[in-house]
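First, one chain by itself: the form predicted on its own, in structure tokens.
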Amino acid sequence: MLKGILNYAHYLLEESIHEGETAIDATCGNGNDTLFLSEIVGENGHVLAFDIQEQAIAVTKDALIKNGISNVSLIHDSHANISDYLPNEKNQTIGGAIFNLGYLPKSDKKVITRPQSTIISIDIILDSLKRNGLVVLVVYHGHQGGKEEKEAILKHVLKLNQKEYKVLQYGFINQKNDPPFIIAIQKR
């Protein structure tokens, strides 16, 4: 029936990514979604996997080691940077991204998602995705920081022109504690 927000996500990026395609995790955190795009994508796709946190990094290195997965690049670096680590081939287009927006769960929680850093990755991501791809903006909101971060988000994405993206916010109303919802941004 009504999915969990991380299983719509899921669902999402499932129905957006192929096989033999490039997808980005621009948060990878403990690896849970770059696990999950690696599987997406293939031994043929590729996945770019962002995190400023040395600690994520090497959380994610650890499970792509214990779970045999070649497929990946951990890029220790903020997803503003983006640009820097697209493949350079004209026809090579993203066929999908995620963020989970916040901070590292048992972690620093001053260590945050930056409202700027996330619009400037957006907007690279929007330019080298293909058509129908999504950008899905898995949004946690309740720490210091974070509703900023929400409301300059969904100012930018709003702006979005309807003839170019179709977007979608997800969640749940009546949970209490700032439940996180979804942003999915689909380029037509």
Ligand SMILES: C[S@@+](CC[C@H](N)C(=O)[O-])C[C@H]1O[C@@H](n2cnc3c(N)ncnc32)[C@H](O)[C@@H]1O
Second form
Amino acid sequence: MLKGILNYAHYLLEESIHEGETAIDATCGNGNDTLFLSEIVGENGHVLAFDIQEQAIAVTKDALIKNGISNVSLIHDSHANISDYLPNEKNQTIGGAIFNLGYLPKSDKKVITRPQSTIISIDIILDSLKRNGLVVLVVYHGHQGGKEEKEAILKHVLKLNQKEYKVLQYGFINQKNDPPFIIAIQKR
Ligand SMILES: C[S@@+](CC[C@H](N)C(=O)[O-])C[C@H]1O[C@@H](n2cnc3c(N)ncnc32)[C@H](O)[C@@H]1O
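Could I see the form predicted in complex with the ligand next, after the form predicted on its own?
Full complex below, order starting with the chain above.
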């Protein structure tokens, strides 16, 4: 059966990331993806989870405590600064990453992911990604600023060299109201 967008994003991450690896949640929000990644990498692995909003960091921290999780570093900073937090950037040890774009549900809709920082971050992660690792983007574009980000990201990933990366777009084309879709980038 066809998987929904979030299920498919998680399926891809499970395929890409293995126990003991480092994984990235570039936009932790309420922490759902952070918890999911934490489980995949296990106690010998490590998750770096970013958000620029204090509220998102606090909610995710609570969820980590409630679930007794200790393999996550919560980082209150933009994912554009990710190279400051990657231990061995050149070693290509990242198992995979997720970007859940847009705004935090039930929060300030003006605090959104922005094309420039998203693209900077994608490129840094791609450099540090292991072979066959995946960067998964869930692109929400119905809000103000969303269309601009969608177009900038598509333009950017279309230029990735096909000898180095496979780029997939996955989404439902008969749904109303600008449904989200996935872009998945696999390093060859
Ligand atoms: C759609 S929400 C993420 C939802 C989250 N994955 C979850 O499971 O709840 C997008 C998040 O991106 C955050 N954000 C926006 N710009 C960012 C940036 N430059 N770096 C890191 N996080 C950012 C927002 O604060 C917001 O919490």
